[in-house]
Amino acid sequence: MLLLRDFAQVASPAGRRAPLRGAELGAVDVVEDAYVLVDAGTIADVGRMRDLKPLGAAVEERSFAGRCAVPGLVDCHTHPAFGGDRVEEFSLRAGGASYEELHAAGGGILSTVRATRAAGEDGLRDAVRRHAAWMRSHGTTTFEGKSGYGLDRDTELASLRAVRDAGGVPTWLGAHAVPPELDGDADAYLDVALAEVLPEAAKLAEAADVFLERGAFDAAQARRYLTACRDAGLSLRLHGDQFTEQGAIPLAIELGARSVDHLEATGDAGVRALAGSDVVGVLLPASALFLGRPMPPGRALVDAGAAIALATDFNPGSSFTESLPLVCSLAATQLKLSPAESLAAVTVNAAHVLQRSDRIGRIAPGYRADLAILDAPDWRYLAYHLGERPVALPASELA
């Protein structure tokens, strides 16, 4: 047994349900001068130090005076399996080139496809491990990782293996873009991907994802891809409403997807539709900031009753950040979410998207001892300290 003691605060989303919505999204249980008792990797008890009963000599103790504990952060949307970088593209965009213009000129996703194919499986494995370590240093203890920068059988499968072997939750983003050798023929690409890649991808991945957007895949193509993936046993995710509304939210609802992610272009009708559904809206404010795009309507979604999560969208081209604390700061300052709502969105609700909310995302008895220790006197520093890395110790190093 392990006693983590003397915390200034232990903060966790309240309740036991997932996902949290409305007023429940902002409910946080905060215990002052607190302890967490861990038994064989599982939380046995949480309470105030003054209520702690004698535990005997067999208990290892660690003191965290002046620090706070929150649940280990969950990043439910990342793209860590890539080769190379896009620093030249970043410079061009700073000079006025748009993301869509760069994509149409052979840059964007396709430039990373070339570098990712060249990296090989060993290179991808090294890259994902490096990126996962970056995430952990910012308090992320569970991350989803997408393929989608290979767009051929061998590189897509190598990407999924690299995510799995780094401890991530693999998602097959087989419909991210049309590879250059097929000259924009999305239907021909789906023929190949579904026939040659899906049977093996379904053995490695937990979910499938599609980029439903002008210049990528339309709603009919996305429906075809997602239906085949669902039939193969994968849960469903969508990139949608990033630049334009192309029917992603209605399709996500129709197919029972776990989430629809981005939503920078979502209007009032989309907000209402999502609020009336079981689909989680995953908001990616760092991507909107990086590209100079409008922010997703986070406050409107929460007020309408939608379930939301927050994620980094870590990738080399449109959101080169691994920091969920930074995302929480953006949620507070740009999306007008409270620190409490942001905490739930990067813990229990993000865990729900990954079908893990029964064991991670809260600091409560019966949950995994998955904590992030903040080197701060108040748990709200997670969002308050802009650009700082507040995490003193990620969870799994405790046990």
Ligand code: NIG
Given for the second form:
Amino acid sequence: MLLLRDFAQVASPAGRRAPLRGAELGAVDVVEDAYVLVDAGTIADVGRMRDLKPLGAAVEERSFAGRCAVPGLVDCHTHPAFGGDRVEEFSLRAGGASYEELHAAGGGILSTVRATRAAGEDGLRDAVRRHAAWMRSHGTTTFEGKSGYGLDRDTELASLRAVRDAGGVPTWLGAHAVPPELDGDADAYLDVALAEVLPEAAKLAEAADVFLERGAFDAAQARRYLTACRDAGLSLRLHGDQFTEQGAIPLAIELGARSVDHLEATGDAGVRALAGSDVVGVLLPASALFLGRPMPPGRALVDAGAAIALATDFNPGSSFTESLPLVCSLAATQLKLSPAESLAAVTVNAAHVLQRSDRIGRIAPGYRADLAILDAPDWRYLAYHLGERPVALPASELA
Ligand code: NIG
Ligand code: FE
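For comparison with the form predicted on its own, produce the structure of the form predicted together with N-(iminomethyl)-L-glutamic acid (NIG).
Below: every chain and molecule of the assembly, starting with the one above.
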């Protein structure tokens, strides 16, 4: 047993349910002058220091005076398996070139595909390890990681293994772009991907993802890809409504997808449809910021009753940040979500997207003892302090 004591505050999304939506999304239990008792990596008890019962000499103690604890952060949408970088493209965009133009000209995602294929399995493994360490240094204790920059059998499978071996939750983004050798023929690419990659990818990944967008895959192709992936046992995710509405929300609802992610272009009808469904809207405001695009309608989605999560979208092209606290700050200043709503969106609701909300995302008895420690007197510094860097304290370190 381990006693983590003297916290200024311990803050956790209230209740036991997931996903949280509506008024429940903003309900946070805050315990002042608090302790967390950990038994073999699992939270045994949370309470006020003055109510702490004598525990005996065998219990190890650590003091966190002046600091706050929130649940270890959960990043449910990242692309960490890539070679090279896009600093050249970033510089061009800073001078006025658009992301979509660069993509159409064979730069963008396809330039990362070339670098990722060249990296080799060891190079990819090193890259994902390095990126996972960056995430951890910002308080993330669980991350999802997509493939999608290989687009051939060996590199896609190597990407999924690299994510798994770095402790991440692998998602097969087999339909991210049409690789150069298929010359823009998305259907021919899906023939190969579904026949040759899916059977192996389904053994490594937990979910499948598709980029449904003009210039990537259309709704019919997305339906075909996702249906085959569902039949192979994968849960479903979509990149949708990033630049234009192409039917991602109706398709996600029809197929029972876990989430639809981005939503910068979602209009009122999409907001209403999502709110009436079990599909989680994953908002990626750092990507909108990085590309200088409109923000997703976060406040409207929450007010309509949609289940939302927040994630970094960490990738080299459209969101080169691993910081969920930065995302919470953007959620407050740009999406008009309260720090309490953001906390649920980067903990229990993100855990729900990853089908782990029974184990992670809360500081409550029975949950895994993954914590993020803020050097702050109030847990809301998570969103308030632009550039906050909580210390990740995963259960694996609390032996
Ligand atoms: O989620 N939108 C598609 N895919 C990524 C960006 C990929 C890239 O630019 O390399 C995203 O933003
Ligand atoms: Fe993404």
